[in-house]
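Here we start with a single chain on its own, the form predicted alone, put down as structure tokens.
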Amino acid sequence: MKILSRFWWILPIIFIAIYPFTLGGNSPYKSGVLIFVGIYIILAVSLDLLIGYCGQISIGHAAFFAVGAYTSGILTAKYGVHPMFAMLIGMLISTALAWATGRPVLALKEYYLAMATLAFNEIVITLIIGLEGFTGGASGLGDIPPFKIFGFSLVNHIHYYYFVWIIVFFIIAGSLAVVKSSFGRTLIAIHSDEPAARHFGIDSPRYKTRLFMLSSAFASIAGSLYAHYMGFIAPDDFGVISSVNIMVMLYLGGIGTIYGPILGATFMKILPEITYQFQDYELLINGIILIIVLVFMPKGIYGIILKAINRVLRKV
């Protein structure tokens, strides 16, 4: 039992490794579902760093998702830039935007902060639509080439599947390292009692801005992966509804855990495959799920699983 509790993470890695050739049946569609799951895990985990560990509510996380996607899409489709460099440039632009807006926006609290991030998301979408010559405007941006690594094009769905999940595991590991570091403990102190943290000499605006930059960089990576997989992107992919969906994933799984958002993103991206006949009511369904979770499952799916495991261990 102790070995299982210590090395449980090997099981999902094995599942991801063998999925395309077992349950996936070498199907582009089934591999695609797991590719989307991986991309949204990156988004949910990156938002968890900001909300779960720093207490900064953001309803505009999809804005950085859009910056990464459109930077990669424009640079590769229109200027022939290598996708890897385009991804890095997207990360730099996202972190620069996070740095420029971080101090004034993160100085706000609660509802005011939520509204400011919501407005930021709308500004980014408005710019995408307005700069039609670069972004394709409301019609979208197409002809985005597939990702390339060392000259090898990831056209095959299985190749791209493994590429995405390698990045997912690196980001999860990096996020866990951050929250367990002294930097992460400082963020938790700021979240718990910011006035007390400031009293002890912690420069909370600087720490919050740095985390905001890291979170935006991860979201930008997800955007680049999304753009090169889809080959076509449009403003509707990154609107406020996308930001709300990411928040639903976060709270559904369990905030402040890293593992919770993984479960939430997996559930929320697989759910539409089961309830596709109700896709016109997606926003309504997500809203109902969020209300149920907040009222009856405050610790999310991850909290329920931990509680169940603890009960079993007590009986053993």
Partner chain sequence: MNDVSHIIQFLFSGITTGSIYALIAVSLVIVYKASQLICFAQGEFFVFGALSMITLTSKGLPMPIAFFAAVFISVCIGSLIQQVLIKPIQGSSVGNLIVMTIAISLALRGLALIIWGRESYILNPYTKGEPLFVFGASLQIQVLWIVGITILVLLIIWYFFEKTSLGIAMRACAENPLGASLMGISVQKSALFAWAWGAGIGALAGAVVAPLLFIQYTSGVMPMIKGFIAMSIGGLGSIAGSVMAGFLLGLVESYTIGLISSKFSDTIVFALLMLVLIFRPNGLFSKS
Second form
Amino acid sequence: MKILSRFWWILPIIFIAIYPFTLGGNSPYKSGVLIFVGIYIILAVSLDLLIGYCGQISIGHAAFFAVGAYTSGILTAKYGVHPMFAMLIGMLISTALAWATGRPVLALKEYYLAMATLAFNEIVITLIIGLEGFTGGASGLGDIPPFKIFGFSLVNHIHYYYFVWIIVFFIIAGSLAVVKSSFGRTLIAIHSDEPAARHFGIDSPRYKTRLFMLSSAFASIAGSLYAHYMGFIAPDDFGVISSVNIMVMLYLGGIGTIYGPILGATFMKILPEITYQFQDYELLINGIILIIVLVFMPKGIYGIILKAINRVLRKV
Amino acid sequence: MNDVSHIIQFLFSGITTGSIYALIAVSLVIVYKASQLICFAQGEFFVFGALSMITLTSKGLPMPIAFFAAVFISVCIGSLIQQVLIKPIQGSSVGNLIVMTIAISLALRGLALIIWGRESYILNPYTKGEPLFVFGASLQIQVLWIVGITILVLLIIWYFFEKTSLGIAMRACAENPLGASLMGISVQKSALFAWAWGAGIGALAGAVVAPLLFIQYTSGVMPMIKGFIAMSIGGLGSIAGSVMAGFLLGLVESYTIGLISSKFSDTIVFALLMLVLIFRPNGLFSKS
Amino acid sequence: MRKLAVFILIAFFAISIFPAGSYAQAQKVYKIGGIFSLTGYLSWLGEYKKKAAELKVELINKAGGINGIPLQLISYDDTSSPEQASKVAQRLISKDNVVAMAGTASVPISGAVASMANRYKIPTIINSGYAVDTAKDPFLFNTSHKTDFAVVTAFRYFQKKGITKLALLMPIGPLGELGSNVARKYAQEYKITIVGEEKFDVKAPDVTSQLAKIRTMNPQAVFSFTTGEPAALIARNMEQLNLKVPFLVSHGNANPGFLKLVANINTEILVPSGKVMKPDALSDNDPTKKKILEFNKSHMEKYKEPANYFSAELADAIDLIVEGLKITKSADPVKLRDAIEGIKNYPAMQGVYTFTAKDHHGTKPDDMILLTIKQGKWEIPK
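Complement to the form predicted alone: the form predicted together with the partner chain:
To see the whole picture, the full complex is given below, headed by that same chain.
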């Protein structure tokens, strides 16, 4: 039993590893479902670092998702830049934006911070639409080539699936490491009582901005992965609605837990694959399911699972 | 005639859109003032108010009755939601509550889709009449109704929150729930009333704005976002502030479109919003 | 209570995971995928498309299918989102194994689906403003008339009426970009001067600021390549400002819903359209007339409303796929694509289709007509 509780995480990894050949049935559609899940896990986890651990609410996360996607898309489709290089540039631009806006924006409180992040998201979107000659505008940007690892082109869906999930794994591991490190503990201190933390000499704006930069870099990676997978991107999917969806994944799964957003992202991306059968009623049913989960699982799905596991462990 | 008339036209355009933003902002502020909660479902009350009134008038009900009935329906829905869904999770974190209101807005939108389908509906203006012409700029008469009703609503709110004991109690609850409950004021009742008010004003906004627009089940999203922006500019707890901010937002939009660029007007407006938030974080009109 | 709720949720999911009827079917059937916007901001037109597609498939099966083999339409909602459209396209391609796809209501959605269609080599007939470049999208066809045709049809009318000064009021979005580019492309040829261009947000409740600016340019007509509510709003605002010039909109407004929206508005509105909207104005030797009247009759019977522009787009899409299947006699998507590309002089509702390796739209400017609205009815403007 002890081995199980220490190494439980090997089970999901094994599931992910063998999925394409088992439940996934070698089908591009089924791999695709989990590829999207993986991309949104990166988004949700990176947002959790910001909201859950640092207490900085953001409804503009999709802006960085867009920066990564469009940088990768434009550089590879229009200028033939190597995808790996383009992804790196996307991360740099995202991080730079986070650094530039971090200090003033993160100093705001709660709803005002939320509004500022919303405004930032909208600015990015309106610029993407406005600079149509460069970005394809509202019509979208197509012909994005598949990702390449040095010379090897990831055309096959199974190759891309593993590529995405390896990145997901590293980002999850990285996020857990950050959270458990002294940097992470400082952030939690800032979150629980910022004035006290500052009183003890912690330069909280600097920490918050650094975390914001890390979070935006991860979101940018997700954007690049998304662009190369879809082959086509449009501003529609990077707006405030998307940011809000990512936030919902967080709260559904359980904020401040890293594992929670993983569950939340999985749930939100798999749910439509089930409820699509209800056609006209799909929207209503999605809303109702969300409500049920929120009312009966206030600590998120992760909270419920933890409770269930504890109960089982106690009985054993 | 040319220059003056279109400067004034921008003014009228700003007042028209600003009046919509102001009303929604008020409904958001009321819920916030009395329960510390931002309700993301306000846009759906807007739609329900508009579509209910349209359906009722098409069934033959006279407009005034349809108006009050539409508001009443939303008040009932809002109260029901508060009792069944919000009350049980009242102690949760701010984020949880926000997400719950988002889920509620999805469900309401899905319900609207089932009831009214996908088409857009129109509502006749409350009074027939040619638009007003002032120095060559024109203003739809319905906008006068909107402004008039907004002023009336503000007066009623002011009277309620300043002069009635229930209203004063609700304000006490918002400022200090523990203290208020120690004084015997029911925090539960207060939250319920807040939602009822919010839903009612949201629906009222929809009913009075509908003649300017074409309403369908997704029409609530944009007003909600704009109302939210107006509330942030005006100061979260300030009703008068959010009304002024709503009109200000409408005016800034229309003057930016008119005088600067219609292509980048949204970019400019959001950039200005960010600046306001950064340099006047408590809102332009709040006291602190 | 909590346990019950959790149990119900789990049971719900368990049941839903077993999708209805997707176990291998013994009998042969041709599967076509439909991608329609049934929720979200495009949902009002998605419904027209789905209804037409379903009716067409029903009619074909009633007539015996394709060489005796029935057609099956599997359709999904793209929720007006390119990401979701990409997903459902994948679902249709690799889960439902369709031989062809049809649908998509907007340019970005078409783009997202095009990416999948090309990747997995499935012929797809889209119907939006997306201009098919056969070098990049060899598997794509488009039964929506090219924006060029709509503009040319309108410009010919303007030339006839002596209208030379045109103002553009374009929506921020793909249609606006398209409309503006195409209008400028043909302006000189038809002796039209574009006196100015303003942009507006399709969600905006008021465009009088933009119209006030436009009024100072003294236009003889206003063109907005926009569909639905925004078009109606501009018409209403034009009336409000006493801007009494003709107002040209997109051909996406050729549907009954639009008539309802502009019912109380007195602005003169011009709508380019396919011939489906006014079959009685067609001469008897117009090759599209017969098909239009037949389909219209069935559409009235089943749905109690006449077919509209969007219906014609889908009816033709299904028709073309069926023609291709008749030629290939197999469910090979690549062969089907070639077969469709080889179709020449095929009369359908949007026009007479002739595809080539370079042209996957297949129709001509003459396949469009210009309509106006008088007393709630579609009329040909004099």
